[in-house]
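Consider the single chain below, provided in structure tokens and representing the form predicted alone.
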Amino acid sequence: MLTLDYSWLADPVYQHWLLRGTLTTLELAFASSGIAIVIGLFGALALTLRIAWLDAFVELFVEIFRNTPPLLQMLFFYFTLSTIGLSVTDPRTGLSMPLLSAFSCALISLSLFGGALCIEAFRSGLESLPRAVTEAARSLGYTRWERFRRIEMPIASRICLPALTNIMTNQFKTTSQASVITVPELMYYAGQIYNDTFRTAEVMILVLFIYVTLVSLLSWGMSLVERALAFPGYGKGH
């Protein structure tokens, strides 16, 4: 039968390094979501634009960051962007060490793994767009960024919300693989705290109820925007 003991988390060392893991966890996933939401709504502004070139720059993007592993990204920007010369010579030791911190390889790697899925949804919100609404736009005499602004983007904001929570609860939960690189997020310390104790299980189990807490809470917030934002005829604006 399997006996479960907690008596190490009455450790202060242990409740420092799982809050400041959870913390550091939630920086990564709001930055990287919040940087993701601004690239999809620039990359389907692009796609708006019809310019071939652009079009193909932002399709190449996407295909490249939507069907790679998120983990295959950060080893990539964590290893290889030192050897490609962006590395700087700490004034202290005089060794060389990498531009870029491991958060903010893993900052990148996921802002553009999620950029690319909110890009798709954007684009799927405009293109569900009644073809009534921008015509209106247009024989008012809004420009081409003035319809995109005032009337394409908020609506097709609110049609896509659905999918931009899907993508959240997804970067949320990538977060974890972040630790391969070793930045110091949840699973990090929850690595470090079964080395030190051998109590593996209830590591686990601790962990995945706090990833499933604030993911609730995250999908949660999001339903309560989505209902508050709904847009008549479209998902929950009835």
The other form holds:
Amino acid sequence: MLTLDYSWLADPVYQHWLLRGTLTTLELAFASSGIAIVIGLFGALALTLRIAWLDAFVELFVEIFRNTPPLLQMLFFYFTLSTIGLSVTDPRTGLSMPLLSAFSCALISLSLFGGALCIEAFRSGLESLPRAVTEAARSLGYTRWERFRRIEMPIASRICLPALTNIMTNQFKTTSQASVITVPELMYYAGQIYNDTFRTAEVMILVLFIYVTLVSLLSWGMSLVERALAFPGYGKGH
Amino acid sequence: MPTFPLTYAEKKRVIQFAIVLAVLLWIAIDAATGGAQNWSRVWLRLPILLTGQASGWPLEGGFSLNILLGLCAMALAAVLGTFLGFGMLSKRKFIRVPSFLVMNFLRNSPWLVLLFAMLYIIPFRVNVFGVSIAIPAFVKAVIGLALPTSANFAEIIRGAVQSIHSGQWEAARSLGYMPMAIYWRVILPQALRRMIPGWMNLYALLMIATSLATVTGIQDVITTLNTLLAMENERVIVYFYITALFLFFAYCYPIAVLARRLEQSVKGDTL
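Structure of the form predicted together with the partner chain, given the form predicted alone:
To see the whole picture, the full complex is given below, headed by that same chain.
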């Protein structure tokens, strides 16, 4: 049977690492979710404009990012952005340095990945709007932009809140993969700690519990928002 | 035969076709202006990426190992998920509540962390009746990937069963069906139709997640890729990554499209 030894947790160095890792994870998760939602809004707007070429591009973007592993996307951005030319020459050493840190590469790739999912969520939200609503807005003389901003998006965003919760928790969970490209987040520090202490099982169990707690808190918070904004007649809201 | 003017959907398809053509053209131009050398490197290594063997046979690793891993994990997840799903639908509280807790725990934990945890929690070898059996990394990867998948699997079962109109239950009960018979003869045949698109999407998601198995050290496509890249120069790396991304895309996109089509066909039947 497993015997667990958590005496290493008393060391302030490891406590500090865990804390810093958790903070970086939170930072990455919220920043990328925020950017993803913005991308999702713009994508959904682009789709409602019904311009064929824009629609085609957005759909291609969504399909590419949804159907490839985020880990591979991250590695791709990490290793190729500097090769393509995003690098600066360090004046002190004369060596070529990548312009983007591992953190920004992870942020870019996670935002794009989440953005693709958000576009899809907003699109299905907009599609589930009753036709009568848009027709009523049109007959009241709303312009295309006003209709999107004042009628369609406020309703659609409330309808697709559960999907958005899913995306945000998924985003949070995916940040753990950023450790592969050496972003100093929770998973990365976990590796550092068990390399030091050789307490692999203990460290992984603790980290698993930290992630589950944080993600559960997030989805609980989002469920409160969902309930507050619930739309009578749609989904769980009654 | 398309008539002019084209409909919106037709126009979109033409443009998408044009984009794909443009990408191909761009690759051709790139190949003509020096990229051919890089592509030939990729072409040379492609059998290794796909099968883990330079000769292409037998299948030992690479992308074929990802597919095998995905299938094994899905099979295990189907078994676990069915138990978990029906546990959550159970009327007895002492089955339902733990099932919900387990499902939520597995669904809220990151795939990578769960995989790592399984890697270190499952012992290196176990003793069964005095015989010591080594647990290979592949088995650990299957278990690590099957756990979160089974939670999603269970959710799909629960969602589909609960989406069946309550009138079906009442009608079956008033006709004198036993509870088990209601499930087998009335509810499940209808619910199964709604589960299948969800399972297909889940399989695509799992297939994408098999890329994480590289952390267990098995010779999957990313491990192979990293080994190969150690021998290549910086420029070629881009070509290799694009190839690897394309492999996953080519495998998962058709599944996603098929799932969406099925979903559309199931959508209409409420009751």
